[in-house]
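Next comes just one chain, in structure tokens: the form predicted alone.
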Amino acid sequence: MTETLKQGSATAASRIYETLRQDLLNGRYRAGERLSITLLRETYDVGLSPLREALNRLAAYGLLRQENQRGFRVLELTREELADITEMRRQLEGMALELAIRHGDEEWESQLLAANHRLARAGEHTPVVEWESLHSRFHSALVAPCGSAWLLRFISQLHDQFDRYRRVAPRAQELRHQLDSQHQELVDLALTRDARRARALIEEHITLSSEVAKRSCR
């Protein structure tokens, strides 16, 4: 009995995990703001246990401030950390990219192209959230043999702060469609193992959706 409740309550604690990431990536939380607990379990339908087991493992992750004796609060949106987060990003998914042309099978390529063929088939009515899901599973396919579990969890982690910052900023239609024209040229020059001219790009994709992203800072 014990053992089952235990089961449940580590269920519940990574549904609720999984479902607060989310929200604190799409912005339902303002920067700053300080969490209500209370608010949290009516909102949520959910027990303090998970609920604190979730948010424990969200500030460690990097999405929540835990304040001592005082709850838990949002990350502010800077330029200092968004710079740090956008330069990190250059430098791993270059170098993942980098490997994956290296290790890449045919069945990588087949992944590939059907990733970039779903992301490219949603146009501007596709909701937005189901736009953020072909999208990041667009970058996670093109980096996905690198060969280095390691390497892959970084890049997922960086993805996800830099997405609390890009995913408020204002639309900016004028570089989305250079960003969206940018993945189909990645998928050509992975598809021909042209690893120096792929890094290129994924660092100037990147760089260029920081420009987006700095308009969600102050």
Second form
Protein chains: 2
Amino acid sequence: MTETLKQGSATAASRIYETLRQDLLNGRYRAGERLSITLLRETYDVGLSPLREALNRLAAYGLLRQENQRGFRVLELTREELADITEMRRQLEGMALELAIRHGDEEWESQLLAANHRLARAGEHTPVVEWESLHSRFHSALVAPCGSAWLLRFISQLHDQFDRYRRVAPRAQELRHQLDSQHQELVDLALTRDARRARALIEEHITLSSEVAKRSCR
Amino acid sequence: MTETLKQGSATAASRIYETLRQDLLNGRYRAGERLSITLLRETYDVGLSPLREALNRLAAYGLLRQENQRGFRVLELTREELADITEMRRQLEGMALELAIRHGDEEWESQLLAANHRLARAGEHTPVVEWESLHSRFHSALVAPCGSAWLLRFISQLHDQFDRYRRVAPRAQELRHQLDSQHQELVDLALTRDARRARALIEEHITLSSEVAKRSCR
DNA sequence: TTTCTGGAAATAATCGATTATTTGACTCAG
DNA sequence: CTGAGTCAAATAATCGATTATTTCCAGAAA
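Could you switch over to the form predicted in complex with the DNA, since the one displayed so far is the form predicted alone?
The next block holds the full complex; its first chain is the one shown before.
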């Protein structure tokens, strides 16, 4: 959905959509909270029509729940849904990584190395929002050449869902290092085209991330 | 998305969303066609705001393409995308069916038998729109207890995509019988809890449907 | 003929005001 | 007290009008 602003100048609706999406991922709004349209209008200083269009998109995308005549709500954070999202990510990203390793060319290898390098360079001092962007780009680069637009779409959608949990979870320094080194290992396995072990590792990586994210429920 | 009209009386936006969705699946609009908002307003006799909200939802759902400042377009029908949708359906519905067979209880068996019975009873004289509904319900019932809301969501979305191709394809009488008998076989394998063979059959079923649908491209 | 360019017409996007529905406080009968 | 009913305030949804952008065509220049 990020690429909605393909060419023409972004409309007010597209701009507020992207802003709201980021704010939802960053936990600016409490889980389950009702989003008052009047309040949002003032907060973001935006017209009613573009705002409502953005909210409708977010609901269709799955970041908001829409109840007729009762407006929009932020989704809850539950262990059950996190488990569902995690398992789907394991399956879909595992599948995508195998395909990417089969189909990826030299260009992919370069992009992957670059994305990994940029992510690895980012240290403690890097702003969170920037680290999140690099992290997101790394995982995108990893599966990019899987050959299925729909698979990539579902994976992005699940990443957004997952991030809602991960970003509000308390910092877990001890697991952070392990997760970081897995990024490097994933690159190594991808470059040596070891699809079997790469798939196993990304599944483990997702499960480990989920352990961190789990601390944001209840 | 169908259950958007959960409780409260449906809003104009929800009603026009569902109507447009059906019309898009039924091929009322040509692939790639630009949907003039002014024209849609007259056609469906609906206000501008609810119409635009519905269009925004449909774009986020993937049944329309939105270009900033240039309105909405119906998606193209291409062999490449049909192949993608088909392969994704094979993987996801195969996965879901295995899970459903593992988790489904007696209630599921009853629902499945009922759905199959209603579908099998529908003969040549049955209105197409009703047959489509029964067919859709059968496939939903098959995977319903897979345990993953996200998996079911993705499968529904892919079904809608697939139906755009299938419904505009010319009638294929010779394959129709084979597809119908596969429905019965799927029920048999589900009830005997033969996950392995059931998965193989649903994958075959999807591939065969795809052969029919392929005749709608180019 | 082809390629710009200006500007009117068409159309998408947005705004401001209005209508419809829900929410919550209050009343009163049981 | 409790629960149903009622009304006013809050808020979501919709409408009608306005603004901004794109599209398209005529006419000029190469």
